[in-house]
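Next up: just one chain, as structure tokens, the form predicted alone.
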Amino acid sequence: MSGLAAADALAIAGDVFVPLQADEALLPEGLDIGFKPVPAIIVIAMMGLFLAAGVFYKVADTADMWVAGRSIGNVENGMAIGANWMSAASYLGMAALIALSGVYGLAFVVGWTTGYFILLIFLAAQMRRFGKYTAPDFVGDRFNSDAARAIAAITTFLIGFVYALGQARGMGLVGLYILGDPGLPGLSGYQGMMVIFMVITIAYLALSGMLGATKTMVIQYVILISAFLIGLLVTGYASGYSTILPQLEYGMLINELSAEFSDPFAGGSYYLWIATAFSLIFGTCGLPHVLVRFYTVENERIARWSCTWGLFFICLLYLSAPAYAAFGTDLYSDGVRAAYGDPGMSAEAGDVIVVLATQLAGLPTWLVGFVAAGGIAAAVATVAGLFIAGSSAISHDIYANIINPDATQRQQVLVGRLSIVALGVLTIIFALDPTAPIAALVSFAFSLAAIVLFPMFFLGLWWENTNRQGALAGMTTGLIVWLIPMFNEGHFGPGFGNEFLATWMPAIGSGLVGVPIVFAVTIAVSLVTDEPPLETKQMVRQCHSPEPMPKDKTAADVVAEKNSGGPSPADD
């Protein structure tokens, strides 16, 4: 199956990618759309709680705005990682992928969990020891380059934008079930709900910053994991599929489902499976809103434990998603129409299969609404992390470090808030007419992170001779490599439609080709140009030192103290 089909084969199956159009209203078939009092009260109370947290934890300085004052504990940070990570793509899209594309969907389960082992072993503690506010901060200081900082900041902003599109789509679709069509002039029901939820999310983030977002993420995690697991348990029991362990018992149902669900690679080729999993694994290690979580803790030990706890909390949902997919597919086939074939289950129905399964199982409306509320909590939590990372890239890395080095904390916080609003408005505009299902939209951001940022993080921490010229060449090459399949498949325009490129370098799995290219370019250019300054090498060594790091010290601070001088300035 070609990469052109990959995004729609996440939608799924077909040989030509066809963007979803706004005039189709994006209404999932079989879903009971309309205002429901009790679920509405649940969602309104939940969003009100988020806004209240934003007001209560309203930030006044940059430390609270970007890294929560480095005051977060390991279990609390692990839950925040879980909420931050388990987006609408996980809560809604994971089960949708498996329901619509069968075994191919498991590439996402593998990719979105395996990456955390690499983070735990190679990056979490080392990034915390480096001790900066943001991922672009690391790139700029490690490679002594404001140009590299700017490229990393732009990439971070772009990742936040692309990733948030999937969350906005999820909010709109789930909001339709709970609140119905809000009747906003000139907008479809989906578009109206998406705009409303995004505006509320933007407002709470602009107030709260990272401190309030982290405190809220703990609440969001409890809501989303409770809703997901309770909904799965009751759906399986009420429908006669399982008793107390649906994560294992759903296997008895597989033989009764269509071959499209259970046959290996029926929903995508072997190469597409490998390419997708590869991009997701290394994209996980390059996502700025994930890495910044390790800056919010006191030391590297807590950073490691945060990663471990985060993986545990994530696996609670990921090990349950296949069961939801199996139950939902069978209930859909019995209660709506055949899940596969023509017309089969639509991408919109697939994206809300978690909610649709509980509805088709005949569960009480309030319980279905609670499950739906979990989907909105998942989307809001991830948008929080994305927008904080994206706004910090603009405010801290570009404005304060490049444009106005003398900026006060108040000015930086103001620019950060304006950046959140700008990122939100941009997301709303493009999410009005999404070009792919939730998980596909999110996966494009993973490919970007894998190709452009992961090589910089890994080489920057583990090879002290990686230099400014190598980083600039690698990141520039990475951006070009990522954009080629995105344009080819029509995500940023009409598309070129080159089948060879789409097959061997699909946008959703472009990391398999792009990551080795960027590694090779970065290493080659670093070898043929001057080595980085000694102080930079010492910072890298400090990231691996067995000596404990003080809470308020960075690797550059420690090196400067040892050398009785300041860190080297940017070279360009």
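Residue numbers count along the first chain shown, from 1. A quick note: this is a predicted structure, and the numbers were derived from the prediction, not measured. Between two forms, the rigid core is defined as the largest C-alpha subset superposing within 1.5 Å. Compared with the form predicted together with its partner chain:
With the core held fixed between the two forms, S419 has its Cα displaced by at least 2 Å.
G186 shows a C-alpha shift of 2 Å or greater between the two forms [criterion: core-superposed Cα displacement of 2 Å].
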Contents of the next structure:
Amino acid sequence: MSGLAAADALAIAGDVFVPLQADEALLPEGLDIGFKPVPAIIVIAMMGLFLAAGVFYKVADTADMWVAGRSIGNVENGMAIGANWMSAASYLGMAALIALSGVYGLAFVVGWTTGYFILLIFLAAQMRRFGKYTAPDFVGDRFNSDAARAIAAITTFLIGFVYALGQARGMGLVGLYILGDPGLPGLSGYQGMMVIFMVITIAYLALSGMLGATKTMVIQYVILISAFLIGLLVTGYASGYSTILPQLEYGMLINELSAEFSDPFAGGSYYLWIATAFSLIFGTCGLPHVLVRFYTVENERIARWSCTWGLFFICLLYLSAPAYAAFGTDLYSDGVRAAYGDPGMSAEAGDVIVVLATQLAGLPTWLVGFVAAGGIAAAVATVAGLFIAGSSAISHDIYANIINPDATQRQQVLVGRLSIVALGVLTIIFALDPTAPIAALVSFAFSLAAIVLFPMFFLGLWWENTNRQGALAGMTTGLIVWLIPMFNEGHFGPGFGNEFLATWMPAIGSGLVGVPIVFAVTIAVSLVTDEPPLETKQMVRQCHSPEPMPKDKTAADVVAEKNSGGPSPADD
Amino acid sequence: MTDNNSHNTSDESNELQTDGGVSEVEREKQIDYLDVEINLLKPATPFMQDHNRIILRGFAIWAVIVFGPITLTRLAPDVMTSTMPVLGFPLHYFLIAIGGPGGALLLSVWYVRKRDHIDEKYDIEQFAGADLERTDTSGQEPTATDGGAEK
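Got the form predicted alone; any chance of the form predicted together with its partner chain too?
Below is the entire complex, every chain and molecule, led by the chain shown above.
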């Protein structure tokens, strides 16, 4: 049985000791649920601060924002990378998986950090030189195909949706702590809270719009990481686990915890561990909203250094989450019930273990509220970013580029808004009864990015002979390959439950099987069909030239210039 | 189109042969990147050879850092789960939870510094903020911006 299946099984048995509304689904046991004025004010103040920062740093128009944005420095951009990255999955979900499935959960720590090195050596600077703003734009221009652009746009939309599921679950569960059961008719406490926060997120999105400028993200990062680290430091100190460096001191605690916490393969097999880490690593390299950060810097050297700084800022949280998991598990075992065995810790309690740990350590409500608010802020900000990426994929890449090339600005904005609402409604419906813990839900989006987008970025930049037919065949294959385990395990519908497939191609780690398949298909089809046009190849070559490139130019500009001035006219 | 391409590549290799005696740096300066093939497994220029060497070396070390500890734990569970002195971590836990992210971070620093050295070797300097207006890059036709397209 996989770690997640184990977590699900735990979840089913989890309601016995819940003090309130024991018959309702998705209530984290042990969490002090109820309306709390101070934490509520902290959440509102935090969101208000992000909005205010957005307004304060607002620039005249989008074109200005991009170009001006390219003068962002190393450290600042590194923090923005960190803020962009910190979602509910990092903030809440990772500690949850480590608490619930032990060493298997560490595959998430490793996968979500070490992927940045691959991004750094293979993609960051080259992407910066290519000079496109969105993933569908890259795919469409590199492979000269509107169909490829459309598949990339659909994938971006799907990533946004699947990724947002995990965030919605996080908002609902943490919202319960801060505001209590809203008592919406027909909905359980979790469901009501989740719906309320999704509606707030969409309103926030309407207000903040494209304000998600780098400065706002820097502020977000500082607040998120402070909430997380202060919470951990005080929890460790108050409970006597640690003094000033809980990230290392929790090591002493591990042997006192149940064997499930540190036994190598108690929570998931060796294969599952490798498959999960692999998917998360290459998913990181395929995520549209991560790659976008490298367009906002001045030059490739800063792109590289800011990627490294980004990894440093991410590591601060990722080295701390296992400590939270250890403290939380021990506090839970002492204060609620045995964390492992029957019934054990439920998946819901796991997903709020960060908040739960601070609460069980007896910290004052405002401090617990601060930590909880950080989780909600991470979720809301990430959903806002994902929905913007998803809606621009629909309105810009599909509607304006393909369906209606004469679309007016007004029509595009309308389509963009409708797709945000569509994404919101879809997310709410599927998040009413989520099929897995936060981090697992988010990892499905990573599998998708790894399988469909990463091979296109990688081959597109490193092998000039990758062509349109190869890309189309590869991406179509990838989408199908990703959907098979998703349906099999019942994440969309009842599920087939094929045991063999679930073992060797789990949805959570389908990249391990999927990525090589897509590479093979793309390369094979590219080899048997015509080479791409010279201009396309030159664009790829320009991405690898060490020659400095002005920041207002794309590789395509350079190629067009060269060809218009050179002896041979451009060949179409 | 394909003819065009192979023509360009042979052009370039001729050029390299005639200048047989020059250093890598000199050779690099004569190359127009729009004429060299991009293939990760066959780096075509001195710069790309140097760069690919550190990329592939870094990738190999990275693979060991990421998948090594869990694999060793699978192969030798007793050794790997023994408790570390001072810190108290089980060895495998430490290598995965702290060695993984920390190792990737150190490796990233190693890579960007190496890459900076290569840039130095080939005399490459990136544009700084003050050079915003500079759009002429050497080695390319100093064509006027859009006007050139119509000629």
